[in-house]
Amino acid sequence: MEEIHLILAKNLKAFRENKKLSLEKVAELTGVSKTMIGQIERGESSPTITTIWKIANGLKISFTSLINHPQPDTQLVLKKEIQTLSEDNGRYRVYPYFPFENDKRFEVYTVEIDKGGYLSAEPHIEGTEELIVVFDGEITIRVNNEEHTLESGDSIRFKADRPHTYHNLGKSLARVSMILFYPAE
């Protein structure tokens, strides 16, 4: 359960059934057709913002209560369940452990770079900072025309709203923890 329109679907259906309203009744209250309400609840449609607005107003509930996905207190992420991002002929792998969510200001990745592997990153959005902690191997980071070589246990923090590269010039696999941080809006 990830996609936003499925969250909306669940929330809307739960609310409606909780209040014991029929699709038709909701249609009447909101000015949105019964068909559309049904499709939204079944996750078959991604309504426009004006439609969601009509629903929230007609039902007298807040916009966010429709799109808020109650986060479990505990969230377990297993390595094998993570969808890896690989490139440079598979010579590096990025594991998005905690990708961006609505109200979180950072995301957490683990990056593995094979011996000799190379990774060139586009600038992130302005203000973004990157925090890196090296767990295994050695990694050379180039940013701002500076070059820094980190070994296991070392860490670095830099403004990532400019091009930057990672190079594994060491003798073995490099593994680092990477945190992207986006300052307040």
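Give me the form predicted on its own now, not the form predicted in complex with another copy of the chain.
Excluded here are partners and other molecules; the one chain stands alone.
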């Protein structure tokens, strides 16, 4: 399976060239340095989830459009074949199951957060909503300076175009389904 940073390299370069954007313009739009953008496009860098989100948000495209191959009409997704993305020393893991499609305007992830795991997320594209269902464990989500603690079977929907955090303050692994819904262009 092709490594995710190489897929990202191809997708970012193809998007930039298709839109006729210079490295300087991409850096200006995303807040990621021209040098880093060049390294990513050459496959010389494996950027963090936060950096990939900065690029996606700055270019007003979905996260998964940067990290996944274009998808066929029917797709079977096996967890063992998904390349896991992680933060917080591996305690926050993201499994991108279904990538963004222009006519669908959403993407689906499973997220696993070990006890004590934490992620501070950058705001997504304006108008983006997140829908989360907790399947196992407990998770605390902070958005708009309000904390919401969800347990197994609970769900939340919130505007994700502002800073938000995920924290597992529970006693065991938290497993959630996350859907990002993007506004129409």
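In this text, the rigid core denotes the largest set of C-alpha atoms whose superposition between the two forms falls within 1.5 Å. Note that the coordinates shown come from a computational prediction; the quantities given were computed from them, not determined experimentally. Positions refer to the first chain, counted from 1.
- After superposing the rigid core, the Cα of Ile37 is displaced by 2 Å or more between the two forms.
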